[in-house]
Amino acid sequence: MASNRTISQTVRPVVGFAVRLTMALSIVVFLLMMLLGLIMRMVQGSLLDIPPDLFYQIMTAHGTGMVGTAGLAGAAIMWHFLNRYVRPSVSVYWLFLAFFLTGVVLILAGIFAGGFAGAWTFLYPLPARSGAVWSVHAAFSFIAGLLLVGVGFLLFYLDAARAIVGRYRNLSNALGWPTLFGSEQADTPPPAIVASSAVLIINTIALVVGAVILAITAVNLYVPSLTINPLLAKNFIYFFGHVFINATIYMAVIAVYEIIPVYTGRPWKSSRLLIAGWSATLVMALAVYPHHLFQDAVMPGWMLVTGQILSFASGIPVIVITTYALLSYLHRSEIRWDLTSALLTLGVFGWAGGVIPAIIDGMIVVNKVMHNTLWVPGHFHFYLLLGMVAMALGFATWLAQGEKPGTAMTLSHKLALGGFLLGGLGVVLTFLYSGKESVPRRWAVHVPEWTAPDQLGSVFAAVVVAATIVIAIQYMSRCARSS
């Protein structure tokens, strides 16, 4: 019964107001990024004529944009629903706003402004070694911008674990160890709060980690002689690179535990099963990136090894459990569904979709052939876009409708989802099969060979941003109507 008054809690109106903001801007950026991904595929096959250096400029602000954006998204996500239990701070919230929308300014000044296209990676040395093709000064600004805004969400994680803290003694309570271990007297978190717990603690570390490489990056641009091992800082990059967008869908996934209760009637409880399975992902989110470095003979093969074992493992604990566990919350649950409960049951889809090209490219013999390819854009755009978008976007249409079931879906409705789907999976389908076809990828010319999928894929990016801009028009209405 606990439960189920928890499901109807609501927040603070000053948090519901930061959070419909904050997502009004995550709505508008997931956009523009769209945009410039379409325009992109349209390069590749052909379709629109731009300049190579206009073209990695824009391959570095996609990236870079979309990474930014889903953190931006999910810790709204993962707010939003820490107010349900805890007191966060709503100062440090806009503080991490600030440093945050501070930082974007910097990094499209380097990109556009500047002219630095090397990629969201950032791969040391590359940005101090462009061959002429940006200055030092163009970046500074964009490695400024990306640790102002790993500052803002290294404020925002800090927060968050004082609040989380201050209700549950400490970080292992909250993770729901002693559940997990057998405790009769536990006061057992629910699945918002350990969730949130793992996050903070694995992406705390990847933000130290990240704020390390960027600073020795940003020296490295005016002190030439201050140097480090490149595969050491290759290593700090896709540590920090993998944990943080892998972050974004655990913050995002939130909302399937706390919104679809409402549409079931069952609340999401936090079993054993659960925190064994968050707890399990608190350790491989930290050990399995070295998936990512396959291409590097002389990594140490026991790390490759383990990156490997990871890459099977990794998608287990929580994809499968929450899967399952969703899938059971709506047998017979008779529910009523509308775009938000669509819209996240979609986003359980992709997340879970996404991870079987992921394991494939994650066996050393595959990942050979395979990685530098249309594969990996393939792969990471089925459960990004079809998990942790469409898991964003169906929160956004819950926070739209009042925080409550809506009503059936109108004709929109439909056509809005029925295009997201569809060009989703033409956009991930398109991708994988240049991949298997060789298509190697962040090239800016495609040989006519190459560019029959490139023109279909397109289409169905085209279709993705036109579903997007329904469900974004809907929102922003809906919200200036309440306002």
Given for the second form:
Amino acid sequence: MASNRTISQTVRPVVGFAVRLTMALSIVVFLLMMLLGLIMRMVQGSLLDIPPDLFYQIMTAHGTGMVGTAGLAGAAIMWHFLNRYVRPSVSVYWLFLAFFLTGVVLILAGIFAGGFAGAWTFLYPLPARSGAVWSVHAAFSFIAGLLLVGVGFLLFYLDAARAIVGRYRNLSNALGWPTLFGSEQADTPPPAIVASSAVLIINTIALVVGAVILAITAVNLYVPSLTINPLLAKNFIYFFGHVFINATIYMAVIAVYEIIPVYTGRPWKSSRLLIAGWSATLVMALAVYPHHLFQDAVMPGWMLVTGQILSFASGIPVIVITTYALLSYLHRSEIRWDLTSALLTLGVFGWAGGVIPAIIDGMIVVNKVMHNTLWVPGHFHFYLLLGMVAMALGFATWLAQGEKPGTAMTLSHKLALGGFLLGGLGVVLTFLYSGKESVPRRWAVHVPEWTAPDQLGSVFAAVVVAATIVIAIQYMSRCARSS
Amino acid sequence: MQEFLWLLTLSLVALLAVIFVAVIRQAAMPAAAAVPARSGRYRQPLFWGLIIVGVAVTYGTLVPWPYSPDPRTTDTPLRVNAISEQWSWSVDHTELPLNKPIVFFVTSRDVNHGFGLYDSDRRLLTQVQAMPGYVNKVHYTFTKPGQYRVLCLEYCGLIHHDMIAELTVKP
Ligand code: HEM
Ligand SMILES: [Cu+2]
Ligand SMILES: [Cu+2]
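Could you please show the structure of the form predicted in complex with its partner chain, as a counterpart to the form predicted alone just displayed?
Below, the chain from earlier opens the complete complex, with every other chain and molecule after it.
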């Protein structure tokens, strides 16, 4: 089989530079946003006192900043490994970064200069109707910033598609469908290509839908007579939001597929199961979003049922398959643990673990008493903080190690890893505990009966921040030394 | 209900952690012969196990349909209108009867809000979205007299955390 042949001998040095730069940027922003998270948790725990308008601005910045940065880091991971097999355009990548950063400037201006605090979900018609708290210009700046970021991602995915089709002729080959349906595929795509293809398809669709609702929201700010049905808007927003945030993990897991085999000596194969899993994900990720609308009783019943069933079913394909495969590849592999392999393994644990409370909340009867409580940040911080971010940090340490296994773990590695794991679990479990106690999410002010887990969560959050600082410093200093 | 879900979540996460730890503890050992073949042995049972659990849970949680009125009684429910607006609720009946099915008709005059019904122990009993242009219905039958509250459960701007209404259930 001539499959999976890489073209790494021709990978351009500028690719390495662009990816290291993106990861440096991502880590810095992750850290800053974690600090904002820590501040919010302390405010909820009455350990810190800030006015509610500032709290909600911070909440908007944290949500938008984290989701955007997860997308950015995921894109860097996907692009890095795409370059092993195909030739995406470096210019388009710079253009993507330029759009992204310009968007960030507008978003920050909208929030902190203009006072916009409509949350990263900008739920229509809140941006236009803030009760005179922020101006339409502030909302416009934020919405326009998101649009620019979205355009950047769209360019990124379209170029990835062009590059993949350049080698595999079409996306069905790149998704591995010939292999899946039993014919001999001369050039079987590696998991990185299968996953990239699935992600670029779903996220292109999501970004187009997101751009439509953003554009309508933007026009509505200045032309209030131009409206959209709020329930339709809600469907668009959660469709976009669900796919985009999940895609960040789908991109990050490519690092697991590509790096873990170097440690175990067992290639991560595009088995039929893996290919089928990604194809199933392609469909389910697009159809599962009604689980965000269980409390909209006017929604068609069949959509809500689909949302519940797919919430459970969509956990099976990639998550179970990836976790299962990882564990069997690790089993008696004589692996030498270093920070990279440990963080990547932690990332898969966080992803699979976070899906447990998510699926539970994906049942209508449960959702009735858990929706929009802190249970929700509990489950998504599980797979984003302990999942997505752990994978991204694992990828970053891999770059810092010169893309080869590192030395055995030093004491500072162990402390950083242990701190990230324990602190992260603490952040997540205190959120889930508060959710079980019915504490609403997105409340700037908590009554005294609610503050104990907030305070404990703040302590854990500080541990996560400290651990991330250690990892960040090592990344920055190693990268600086090597370049 | 919430206590059970919390314990269920903790147990399943702990189970997952135990599996990870067990594998990680063996990971550094040299391979026994034919590892991949051995590791495949859980695949089929895992797959079918998940399918069976999925079907059973889906059936058990969707039948009876979670949005329908209280099946224990056929009384015509009392209609209560709850209208939200930045940043207050207006509820047309704030003294509510005990053991009589109630259906809340919930809507909004401006942005999205969330109608979250809480008991005096701050436990969330049920909820529904309050949307401009739509009326969402939610059924509930109070079985204990006392003070209840409506808290806003959809982020609606600056005073979201102070959008509270009081309800009393009389014996
Ligand atoms: C030290 C780590 C972190 C801490 C302490 C933290 C804390 C918080 C807090 C307190 C909230 C608001 C909870 C509420 O609804 O009342 C929040 C929301 C959120 N966080 Fe984090 N977070 C952390 C890391 C992350 C990471 C790594 C991500 C994603 C990659 C993330 C994404 C989000 C999102 C999307 C929201 C929702 C914002 C909204 O409701 O509009 N967070 N976080
Ligand atoms: Cu979702
Ligand atoms: Cu509200």
